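Next up: just one chain, as structure tokens, the form predicted alone.
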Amino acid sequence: MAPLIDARNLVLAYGATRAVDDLSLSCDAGSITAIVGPNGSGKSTLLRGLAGIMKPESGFVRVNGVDLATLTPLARARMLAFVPQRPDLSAPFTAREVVRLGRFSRKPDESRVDAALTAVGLLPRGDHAFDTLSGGERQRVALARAFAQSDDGGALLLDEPFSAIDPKEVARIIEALRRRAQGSAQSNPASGSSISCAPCAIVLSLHDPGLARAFATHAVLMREGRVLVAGPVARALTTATLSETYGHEMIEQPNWLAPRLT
């Protein structure tokens, strides 16, 4: 079976700099893939060039077989959800309708919109004002939109997902996104029934190891834009790989605070 997503030899610059040079990364549907390494390293830039915003130089992605390259902005997001890693409006929307904003691609169905604030414990929220949310509620809404976006398949593309957001609404959220990417069904909480939803593929950036380690269920080791190890998280977080890819040498920890997953 073709993976899901299928980038190959991709090459990203801006200008003359090549921040993602020749990289090459497969994702099946239900995996969680970890893009993982240090500032500047390309991980955003290929988050963008996976989601088809950043034309490459050279190289395709392919989602589902197609060339990404090919298809209308419409047609990329019935494929996959984008979310970056700070989601802001200009406009006055309250958070069902920034979550609303999913649909645009697809038939209106509020039950989804439902299921996706409620995956992110947001629902009782639903009428706020997206600008008087905290960070944190602004970066679950933005996940919200794309779990509404993305219920048929293809991908999710999140960029520091988690970086706002406290340890009890991560543990909440890796539960979704473990959900998502299986293709559980969603709850309905307006008629307490479930919702059935494809398997997809997700991919995210984190700055922390030990996270991409406790949920992730693959992870790409990124360096100066390219890939310098990728594969299980079991074999591709290391003390030794890290320790290669931060340039920094990497330590088993026990004595460790993190929220507990399921």
Second form
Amino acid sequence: MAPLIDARNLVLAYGATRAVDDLSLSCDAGSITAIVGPNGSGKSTLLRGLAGIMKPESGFVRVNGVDLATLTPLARARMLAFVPQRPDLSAPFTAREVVRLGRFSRKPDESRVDAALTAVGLLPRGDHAFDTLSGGERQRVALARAFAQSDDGGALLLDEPFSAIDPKEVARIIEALRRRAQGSAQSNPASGSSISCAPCAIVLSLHDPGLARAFATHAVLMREGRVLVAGPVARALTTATLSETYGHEMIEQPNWLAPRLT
Amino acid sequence: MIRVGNAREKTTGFALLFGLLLLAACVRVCLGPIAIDNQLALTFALPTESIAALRATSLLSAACVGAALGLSGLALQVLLRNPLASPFVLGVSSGAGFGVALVLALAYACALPAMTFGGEVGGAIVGALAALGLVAWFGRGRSGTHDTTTLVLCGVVLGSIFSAGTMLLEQVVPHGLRGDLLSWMSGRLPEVPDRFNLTVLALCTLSGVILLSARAAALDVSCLSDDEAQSSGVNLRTLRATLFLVGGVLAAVAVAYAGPIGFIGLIAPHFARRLVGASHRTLVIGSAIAGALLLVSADVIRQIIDVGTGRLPVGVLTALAGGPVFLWLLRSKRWLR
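Beyond the form predicted alone, can we have the form predicted together with its partner chain?
The complete assembly is shown below, putting the previous chain first.
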């Protein structure tokens, strides 16, 4: 079976600077792929390239076998949802209204908006103005918008989704991401019903390799725009590969505190 | 804080806007100077049919200019992702004014026949789009966003340059035309509106409402960051081209018709947001109605202050009332970045 996301020999550049250099990557439906690497290694640029926001200098990205370059923005949005590191909004919308924007490329569906808000634990705060929410809550609203956007397979591309979120909510969202990747039904307490979703591929950049190892199925280690190691988490995320990636000795640390994941 | 969420609140907001506009319109038609014993006096009464028709045309002209400016302000605020954007603040009105003055001066220099409204509108559109292009380019920060301070400063500087250019052109035209230019530059609604010009203005405004309303959902999404908007399916390039044209052309047509009238374009979208909410499905029409309401109200006040002589330009009143609102918005840090 063809991979859901298939990037081949991707080159992404800002002017003369190549941020992603001849990178190839593939992700299957149901997988959660963590992109790990030091600052400036090209993680965010890669995600923008996979989302079709940044056009490649060379190479291509295929989603379900279709080249992104041949798709209209609307068709692309039905396949890929992207959440940047710092979500922004220039209008006085509520959290619910922002999540509803995720349905722009699809039919309006309030039950999916409710389910998405529930998945990030913000259903009770749906009517609060976005600009009165904390940084972490805004990040969760952006995640909910992406959940509402991707309801039939495709891929979720998340840039540092946990950078401002507290451990309890990280655990909740990781659980939601796992369910989403597998296509499990999302519960909707507002209506008491459940909503089915097709399995999807999730690609996310992370600064915490420990967190990546705790819930991702695959990992891609990047340095200077290139892939050093890629594969299943157990093989890709070792102290040796991480030490090489960061240029700093990494050790197993049993006393590291982390949220319990269900 | 703006909190207009459910349909009932939006309906109430629209009812209030329509009600106020209707009230202002009735006052505008009933209020006016009547000659009594060779002296003009302000009266408030049901006018005769001929006077009512004249005042209704003036009312329509104020409503159309206000609606065009309100829509232009909204388009520019969305385009530049900035709550202080408006044709007057960004120097777009001054650019349009310079375009009109240049066309008039060229027509005089080349001994062409009297300039038509079409020629003035053409000059205004070129001037407005040039000013808007320059302010968007100079005001763009490293990250590609438009920082409020830089944008407003660029607008002030470009506005000053275009205004100075207009004043320079005033010196080369004959005395009579110079007087007309000076009067027009202060923002004056025509006392006896030309029906053809008014039709052009009304059609442009209506086209603006239709164009923006058709893209209302995309306008909502474009309020997210650029990356989020694009990944949600919005073609930002075509949307921004639409906003650029609608914002520039509507400001230009309004300026060619009535001169640069300040602050309506800035205040109308903010006023409408408070009454009909931030969603562009309601905000586009809301901003047009709010613009019409504000300018018709200003014209009513002008009538009261200026009993019959018609010398007080409505632009003076909008600047007097709008300036403090601009300063209040500047102080209101919540919406400024």
